[in-house]
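Read the single chain below, which is given as structure tokens and is the form predicted alone.
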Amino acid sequence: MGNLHTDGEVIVDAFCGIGYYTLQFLVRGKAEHVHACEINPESIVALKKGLERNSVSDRCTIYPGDNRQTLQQLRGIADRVILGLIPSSMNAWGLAIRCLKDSGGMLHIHMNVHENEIEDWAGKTAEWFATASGKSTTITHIETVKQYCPHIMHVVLDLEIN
């Protein structure tokens, strides 16, 4: 994620944790701003330390609490939304679409998927987002991150909506 060029982008990290992706986008990707949502207070303490140590606190807004509420505050602002929760981020998909700018943007969707169903899952997920958003969707990349348990893979689907 740190190799993505996000210069000038506004990013929503829907499940930021301690900043695994938030910090990468701010420090290496040079994102303009990251809106970081996190429910775990201990993770937020660690995130704040990471932001301070990397001198990027001024480019990150933290939204503590349940992202079913916090994501609603972020409608129409994002060029990119990170849905980095496994085994599934499905409960936040509808909110994530609404965070994207009217012109669309990029979604990074994490999911645990059976090794024989990755392509099928990606296609069905793209169809779901096309229907839910009323916009065209393009699968730009599918990354198999690691094995989660026997035959189940942690997968990231990069989906462009426009």
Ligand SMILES: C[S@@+](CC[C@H](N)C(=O)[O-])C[C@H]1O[C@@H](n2cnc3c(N)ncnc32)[C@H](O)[C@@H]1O
Second form
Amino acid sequence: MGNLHTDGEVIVDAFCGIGYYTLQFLVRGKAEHVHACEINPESIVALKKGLERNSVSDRCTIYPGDNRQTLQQLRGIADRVILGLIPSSMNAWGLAIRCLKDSGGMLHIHMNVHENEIEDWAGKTAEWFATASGKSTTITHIETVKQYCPHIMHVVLDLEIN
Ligand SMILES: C[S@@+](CC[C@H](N)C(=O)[O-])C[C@H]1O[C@@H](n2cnc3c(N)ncnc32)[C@H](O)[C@@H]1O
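Alt. form predicted in complex with this ligand, vs. the form predicted alone above:
Zooming out: every chain and molecule, the one shown earlier first.
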């Protein structure tokens, strides 16, 4: 994620944890701002420490609590939304679309998927987002991150909405 060109982007990290994506975007990617949602207070303590140690606190806004509430205030602002929760981030999909700018943007959708169903899942997910957003979708990449348990893979779908 640290190799993505995110210069000048506004990014929503919907499940930011301790910030291992948030920090990459701010420190290496030179993102303009990251809006970071996290429900676990202990993760937020660690996230704040990382932001301070990297001198990027001023470019990150933290939203403590359940993102089903906090994402509601982030409408039409993002170039990119990170949906980094497994086994599934589906609960946040609808809100993630509303976070994107009217012109669209990029989603990174994490999911646990059976090893034989990855292509099928990606296609159906792209269709779901096209219907829900009323825009066209393009699959730009599918990353198999790791095996989660026998036959189940942790996958990330990079989906452009435009
Ligand atoms: C797989 S971890 C994300 C890892 C993250 N990228 C990091 O740097 O640690 C998922 C995170 O989402 C948080 N989370 C789960 N459900 C949430 C929700 N409804 N709202 C906000 N955060 C949530 C968890 O507390 C956890 O820290």
